[in-house]
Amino acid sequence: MARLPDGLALFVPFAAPGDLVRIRMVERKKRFGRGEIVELIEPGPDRVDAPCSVFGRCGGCRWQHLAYPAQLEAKRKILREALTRIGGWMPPEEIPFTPSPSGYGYRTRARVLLGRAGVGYRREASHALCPVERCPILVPELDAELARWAGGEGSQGRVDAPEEWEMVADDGGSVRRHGLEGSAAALPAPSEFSVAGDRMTISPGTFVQANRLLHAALHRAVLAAAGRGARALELHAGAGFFSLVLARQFEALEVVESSSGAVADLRVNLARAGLSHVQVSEGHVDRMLESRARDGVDLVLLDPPRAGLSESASAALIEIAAPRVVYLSCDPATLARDTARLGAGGYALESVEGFDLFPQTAHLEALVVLTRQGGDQG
């Protein structure tokens, strides 16, 4: 961002802190702007050379050209300042921040188009398709069938409408992958992963975190906020990436989850790891915390879409007013705003702390501990 001599912010993509440039002005608004860079006359202390030959048409990766200490850095801002402006908080001022063991090579899971022009993301800023032969981020098992598919395997496939597919990688490196949105193909068996001592089946189009980096530091953390207890509910479950070890620590656990696909996944995990006192609730959270008690919860352990909760469901949980609640988001701005309406409902702010899920983009995930402070004060 940068700031014209009226004032007026300017949103510049693909700039880094530090750079001097020549911007083209494309569009202005009333309380911004948006340019382009026309020429780099010298570049800032942070600026590095992307790897991929791609980077800018691409539309999946935006900050290869930053070193990753700056986009770490970066990324604690954009956390601190949502939560600060729209959630009302007052979170310190270093939140702790995980960041991948390495930049690339981290992805197990990505969705790609096929078609006539070949296999590869969306352009930037498009629909269309920017061919790739090799991509960067991708762990190195996932970038070889990139790369064979881009060398012709798939070419039996390709229609005039790009189809989008979904590549999976597991944990002992085989390599599936499958048609969406209505797509005619076969879908492969499903994955296999190793999360804290447990094995879990993971189907094609179930949802699993894409960086198996941090898989398992993003576990520990979140199990440790949990804690231990008598009841816990835990919503958008999933396959029960968390579920199995909060089983665990819990006498007694319900989890929602509206994908049937996860749920069928999840019951085979909780059966599979000996855990038959768990409440697999199917079905939407919003509905699912109108029909449920509202007493008795110790805990509730919470990872929703980008899209965060809904404002009745926020509703919902501050009725059950569990003492405490873990909310892991991979939306800054959703979890601010959500977090604000838990704490005008009685919760207090325990702790913050981000996760570098996805180095190269703009995008993290963000773990909130929020504490029931005593007495009514919704």
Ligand SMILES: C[S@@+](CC[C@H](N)C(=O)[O-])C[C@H]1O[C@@H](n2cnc3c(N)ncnc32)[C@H](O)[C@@H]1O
Second form
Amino acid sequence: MARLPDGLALFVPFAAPGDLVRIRMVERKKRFGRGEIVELIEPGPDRVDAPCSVFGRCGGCRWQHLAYPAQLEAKRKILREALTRIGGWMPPEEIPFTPSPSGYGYRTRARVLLGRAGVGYRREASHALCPVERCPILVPELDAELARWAGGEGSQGRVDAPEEWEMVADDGGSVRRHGLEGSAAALPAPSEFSVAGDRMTISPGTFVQANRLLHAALHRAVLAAAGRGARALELHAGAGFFSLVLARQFEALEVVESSSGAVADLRVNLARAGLSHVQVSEGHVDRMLESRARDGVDLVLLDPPRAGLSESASAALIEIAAPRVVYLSCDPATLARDTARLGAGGYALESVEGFDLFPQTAHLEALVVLTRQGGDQG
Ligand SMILES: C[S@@+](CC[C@H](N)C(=O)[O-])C[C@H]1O[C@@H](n2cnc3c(N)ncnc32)[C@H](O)[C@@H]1O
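Next, give the form predicted together with the named molecule, keeping in mind that what was shown is the form predicted on its own.
Below is the entire complex, every chain and molecule, led by the chain shown above.
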């Protein structure tokens, strides 16, 4: 973001902090404008060469031109600002942020488009297909699969309107790919992952944390934040990435998940780990919380999609009045909104930390611990 001499904020995609650039104004509104770089006169200190051949054309990985430490610093600031401005919290100046061990070669799953022009991602600022042959953020075996696919192997499925596919690489180096909704192709076998000593089955379409290099660190941090106790409630459990260990840290565990595929995987994973005391509820968090009695839960762990919690789910969580709420989020704005609601309902911010699950992009993962103040307020 730059500021014009008259104070107008100007958003310039693909600029780096400290760059001196000549821009063309493409949009001017009352409160802000948008510009486009015409010439890079002098690069800022954090500007680096983007390694990807489709950088700027492909809609993914828009931060490749930023040195990795600058990316981390920017994410720390985004998280801090969201919690301060939207959440009304006073987070620490230096929010701890776990970097990805590598800025590239980390992504274990990717959604791609398959169309007449080949295989690829969406174009920058468009829904059209941007063909790609290599994608350096993918783990090597997935990148190799993409290259084979782009080279023609298995491309007979190309259609007029691009179809969405997902590719997943498991721990053993096997790669599976399958069409998402509407695809006529048969589903491949589930992938297998190892998480903290447990084997996990993840079927095509079931969520899996995207950055393989941070699986262990994220898992450790969430379970340390959750602690131990008698009763826990886990919302958005997926196939059980956290549930298997959470079930060993609590005498009773109730988990909620809306995707029937994920629930089927979760049941398999719990049974394989011999964890029979876990109560699995298939359904939407809102409906489940609406009908749930307030009954002495020590901990609520939640890991929602970007949309976060509805207002009614936040209100129901306040009613449940667990002493501790551990909230894992991939969207700082909805995290700040939801935790502000919980704050108004009697919770205080105990800790916040970030994880760079998505290097080269503006996305981040945040873990927030909230504790209930003043004992029983319900
Ligand atoms: C970010 S993923 C986390 C999954 C799991 N915690 C993990 O780490 O693998 C969010 C999960 O929430 C589920 N989900 C989305 N909306 C939901 C809702 N309204 N109620 C229950 N589950 C929901 C999704 O199916 C998905 O499995």
